[in-house]
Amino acid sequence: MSIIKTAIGRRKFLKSSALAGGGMVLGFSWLASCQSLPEEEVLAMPKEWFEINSYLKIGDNGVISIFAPNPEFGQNVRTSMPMLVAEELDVDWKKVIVEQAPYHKEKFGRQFTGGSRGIMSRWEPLRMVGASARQMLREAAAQAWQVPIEEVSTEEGVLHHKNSGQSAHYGEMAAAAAKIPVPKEVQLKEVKDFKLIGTSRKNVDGKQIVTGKPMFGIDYQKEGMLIAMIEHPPAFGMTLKSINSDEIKTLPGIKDVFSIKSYKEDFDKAFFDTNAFPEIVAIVGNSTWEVLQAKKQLKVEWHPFEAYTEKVKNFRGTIDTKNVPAGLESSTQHNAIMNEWTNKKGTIARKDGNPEAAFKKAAKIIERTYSAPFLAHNCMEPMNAFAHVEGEKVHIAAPIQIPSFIVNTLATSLGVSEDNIQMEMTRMGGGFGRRAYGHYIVEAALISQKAKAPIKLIYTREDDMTNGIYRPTYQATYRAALDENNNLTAFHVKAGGIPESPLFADRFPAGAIDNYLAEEWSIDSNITIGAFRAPRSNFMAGAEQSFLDEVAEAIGQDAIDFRLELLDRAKQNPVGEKNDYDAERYAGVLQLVKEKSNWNQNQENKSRGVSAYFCHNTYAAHVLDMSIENGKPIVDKVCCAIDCGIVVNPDAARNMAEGAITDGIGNAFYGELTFKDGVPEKKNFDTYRMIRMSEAPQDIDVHFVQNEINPTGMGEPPFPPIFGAVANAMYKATGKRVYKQPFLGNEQVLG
């Protein structure tokens, strides 16, 4: 068994009478059993709760309540994270209730859902929570029965002393256990002893979701609450000049109209303080309908802003200088500037061997350029937030991926102490990185402060889609040098974008080729960008894997065998020391998908594409089968292989893979946001094409590599490689390579 120190987490085990009563918990449902049961069979609630630590309460009847610390937006951490606690606690899952933890830095640590690091970062800490509680319960039983603690065992929430025949369920010892100090170290189970981890458990919120129970931020209601909406500049590069507030205030149901600025002038921005329009107009009224009608009559003057430079603390804690140019940008201008970089030299990020000499000696050079447009997140639930600012006290309820990163901004903008901010985390109707940027919460709080009332801020779909924080537009040029025997002798990638580079210089095929060169570039823009499911990887994987397929064809090798040969070189005799992937695990997913897809068997009337990629510490490979019907590509099946270490909840992991694959196919075919004179040319789903249910793959077959490696990312890794699989299958189906996303464009928008 693994023995770990609990000292690193002991502050998170603070007792709290408020939490013990469940008084500050949003969305706690007495019917939220972890097993789907008819209401008449639901767990009986205890008469009294005993808090063992800040994550865990035990009722006098043996029912267990576990706090899910991280926000939830569909990846099922509200089920999987409590499973980690329950595993080490050794409790019957049927007796577990899950509560959403509120924001509380000291009790719950970094409550961050993003970067596919949820389970990975909580793997030991949450197991430690359960193991510590189990140890305290055993000690309480040992003291009560006057026996050595080593003789007290547990099984599904029951304590046993086999020698004397004594037993008690956890609830009977909970009061005594709550008084016992947290142990300084605990033993964690070996993988072979897991009973719960690795088994499929249904989403604890499943029934509430399908029956339409209020769980999301957009559902939040509070007595006396007013509705607020915003108006932001119509174009990037513009800011507020004036508004006709007096006229709007006379309209039915309208309480006030005013402008707000999200940040104080001297505020030091952090990475997630990105906001395209920090000065906006707010309209406050009694109802959504009345505010929406007033918004339509609002007359605002905007004017261009001057170029400026700002300092931003990045995700790693260092300071970046960001140049924000003036002007109204257009996609045609962007494309022209990016195309110029095809013939320019970028900044060298990595160089192995002598690639210049290898290209000069090459018998054949393959060169291809790939590009992708800006993308909008388009979460199903538009941005929204509830805020009530009463003097120094602030109450927030909002769908947010990273609550801890917005608290300092809130406190500074409102002029209050961070300790006075209470934040409930609602379920999110989609996140994908967009809800890591919490400017809409700051806006809601500032509106509440000025209106002196509780308010709910609601973005319209148009507000949301035109507000920035997009996936950037990218371009990458790849070159491969072949000798007279069709051997690959050199590889060159030059990648850049607006306003960031997507390059990962140390990823495959770096380390597998003697002569390798990676360059990058970027172009400043006033169009704001941010994390979009598998940032940067979501473009680079498609470009890289499409190019590798074309190189394999030129060499005359099978697409999978070509990749495996390169990976074998990286495993046996790697080039360089900075390669950020494990070649054996990478090859493992390719071998598994080759086997499970029956790669070497002809699929009648089907065209097949393969792609594999490493990101967020996980390896994923896809084989996609495509057919052509009435001139349109149809994805018939996707076979997927993933190595993400130990799979905590296979059903949930499979669901994430299926969602990522479907999402990726839709973006590959249709995703695109363009600009003209700073104005987004698509503002709602009538013009921004999304994948339809009828276009989703008819079959998605997901397989996991079985190992005992600690869990890694799952929400993002299956997304990037699907772009390459689609492109490679389209080539097989049509005989034409695709180099520019979207592959199909936006035809048949509603038809």
Given for the second form:
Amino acid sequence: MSIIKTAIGRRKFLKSSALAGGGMVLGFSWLASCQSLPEEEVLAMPKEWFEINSYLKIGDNGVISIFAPNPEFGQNVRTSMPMLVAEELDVDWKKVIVEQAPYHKEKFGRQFTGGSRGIMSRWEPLRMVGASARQMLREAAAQAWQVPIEEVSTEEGVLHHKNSGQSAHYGEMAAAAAKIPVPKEVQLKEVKDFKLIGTSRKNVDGKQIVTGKPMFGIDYQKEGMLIAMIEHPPAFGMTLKSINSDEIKTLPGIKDVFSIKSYKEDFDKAFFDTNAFPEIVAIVGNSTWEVLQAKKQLKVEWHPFEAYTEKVKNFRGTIDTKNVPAGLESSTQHNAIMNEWTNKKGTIARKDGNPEAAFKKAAKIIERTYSAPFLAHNCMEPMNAFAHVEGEKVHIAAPIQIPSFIVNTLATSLGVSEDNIQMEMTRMGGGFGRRAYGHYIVEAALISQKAKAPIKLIYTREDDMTNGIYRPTYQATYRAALDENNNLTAFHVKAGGIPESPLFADRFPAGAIDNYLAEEWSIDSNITIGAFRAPRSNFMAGAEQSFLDEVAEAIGQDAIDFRLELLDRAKQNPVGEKNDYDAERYAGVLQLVKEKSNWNQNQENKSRGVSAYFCHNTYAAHVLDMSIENGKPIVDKVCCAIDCGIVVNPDAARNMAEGAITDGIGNAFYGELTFKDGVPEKKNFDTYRMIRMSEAPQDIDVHFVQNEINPTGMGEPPFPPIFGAVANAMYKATGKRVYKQPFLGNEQVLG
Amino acid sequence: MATFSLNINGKDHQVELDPNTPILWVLRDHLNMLGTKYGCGIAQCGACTIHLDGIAMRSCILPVSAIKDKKITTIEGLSENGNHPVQQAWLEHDVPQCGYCQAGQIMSAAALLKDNPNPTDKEIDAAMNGNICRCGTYSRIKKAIKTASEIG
Ligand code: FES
Ligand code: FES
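Got the form predicted on its own; any chance of the form predicted in complex with the partner chain too?
What follows is the entire complex, opening with the chain shown before.
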């Protein structure tokens, strides 16, 4: 049994902020905020609530309300996080209602949905929330019944004292429990005793979603609210010169037109303050349609900016200097520059053994270059934010992945104190990394401040797709040296991109090969980039796994056995010390996918590709079956094996894997954003190809490695390796290797 | 500016606005019916799908002046208690991830099943190809449509 100290920093959120003694009566607006609330339970609402800690309220009738601390964009954390609390609290899940926590640093810790770290970071703290509350309830019962606490047990929301036969439901003891001091240490359950964790629970918001209830940022409404839209430069490398605001102001329904600057001069940007267009035009009016019409008539003059450097505070808290070149960039020019790097030396990131000598001695060298274009996130809900700035007071309601990262920027740009910013986190219609960059909230707030009204800023799809924060364009050249007996003797990866390198020097197959060299390079650009579902991994996995497939073939070895042999080497006798993976768990997903896909048996009539990768703390492997119909690839089936430790909500985790697989296949086949003279060449879904129903896999079969390791993330890890599985299956289906994403760029017909 | 009367989910509404205003924005901005979503504005993503006399339509390009006396159904009016077979099936399969595209998906699926109660895979593909889901829930959507067809 793990005993957890409720350390000082943590005890704060475990403490009730309610006035001692009194229960709280919650008003109607609170009820409306409980998106998870089924009607039957509105009726069964308690008369009084008792706040046990900042996450947890217990009603006098035993209904439990749990705050979901992190913002939701489809990972189902609003279900799985409260499950962690409920497990340790020992309550009937049917009696739990879920509320969305607002942004609050002290009460709710790191409200960060990104990097697949949600469940991982909340695993212990949220269970502690439940366990400490349970202990306080037991203590309250022990005092009431005059019995030792050790003799008070719980079962699904009911306290029992076996010897005396007394029992009470949590609601009856909640008032007393709220006054009990927070325990100094609590015991967490052992994995084998979990009743809720590990069982599939439906999305708590399912009913609200399928009935179209307003829950997204774009749905936010407030009395007297105006609609705002923006116009940003048409090209990267340009900035605002002048606007025809007077004409536009006279158009029907238009209240105001002005320009805003998102940052104060000399503001020190942080990592998530990325913004290609800090100076833009805002149009404010009564309705979306009227503002949209006015936007079309806007005549803005833009002009190219000069090159500049900016200081950006990175994750480690140190300052990076970023060069932003002038000029209007084009993809043809990008591709030409990247091409030159196939023959240039990069910066060495890791070197084991003597790769130069090994390549010199090689009987055979395989060299291949892979590339991928910029990608737009294309969350289905375009960027938007509600803001109401009244003097010093700021009210925000917005879809945002990491609210804490935008608060300082907001406060500085508005000239208010951080304490005056109140932020609600709405459900997000997709995030994928895009909504970690909250510039649209700053814009909304500045617009509200200037317009002196509550406003909702809405980006058009075109604004959204042409705004930047893209997945960068990348390239990687791989080389493998084989000796005369077809042994792999050296491995070389050189990867780079515009404007960042995607390299992970310490990932597999580093550690499995004696002579290893990893190099990287990057080229500055004024096109902005940002995290995109498994940043950098989303390219490296596909390139690496395609290359390993080709090497296995050259050696004459089965694709899975070849990888397993390398992993075995990395496990038995690893090269170097910094290897960033657990070879055994890595091999585990390959073995599981091999078994579940019947890899050895029915290879005959199928074109199958395998791929495996480790990123964001989780291991994933896919076997993809493909056939060609009328020259088009059909993904018949994807078999997937994942090791993310304990799976909290299995069906929801399967949904994540299915989504990542489908999304990945779509991006591998079609995803691409190109530029001409700084202008993104795709602006909406008529030209930007997204995967659609008829192109989605016919069948997806997801399996989890069963173990008792603390859970890790699911949002990103199944995504990167699918690119490799697609490429390797395409080779089997067509006899031709593909090196350049998107694989079906110009929709060519395959033989 | 002109006045229009619209029958939406069985109720009559009067609105006064620019005749070119797409129904999407009439619903969202003027009638406070926010279930119908904006995704692209050019009939490419299906997020804004509604029924016009039972036929699935993209409300983002459908001007209010074109409605005349046709009856509009939105996600809010698809069923009284959220128990349309498609909605039930969606819950059974726990389809949504972010959920943003799902109102449009459900409206497209409901219109399909009304015309064709037992669609084949290919027919589902054809009817649903106009609805984009960036979260990639297509395989669950297909399963849910089959379940809904059984619930009938
Ligand atoms: S918003 Fe109408 S189809 Fe995309
Ligand atoms: S569920 Fe997120 S776009 Fe479909």
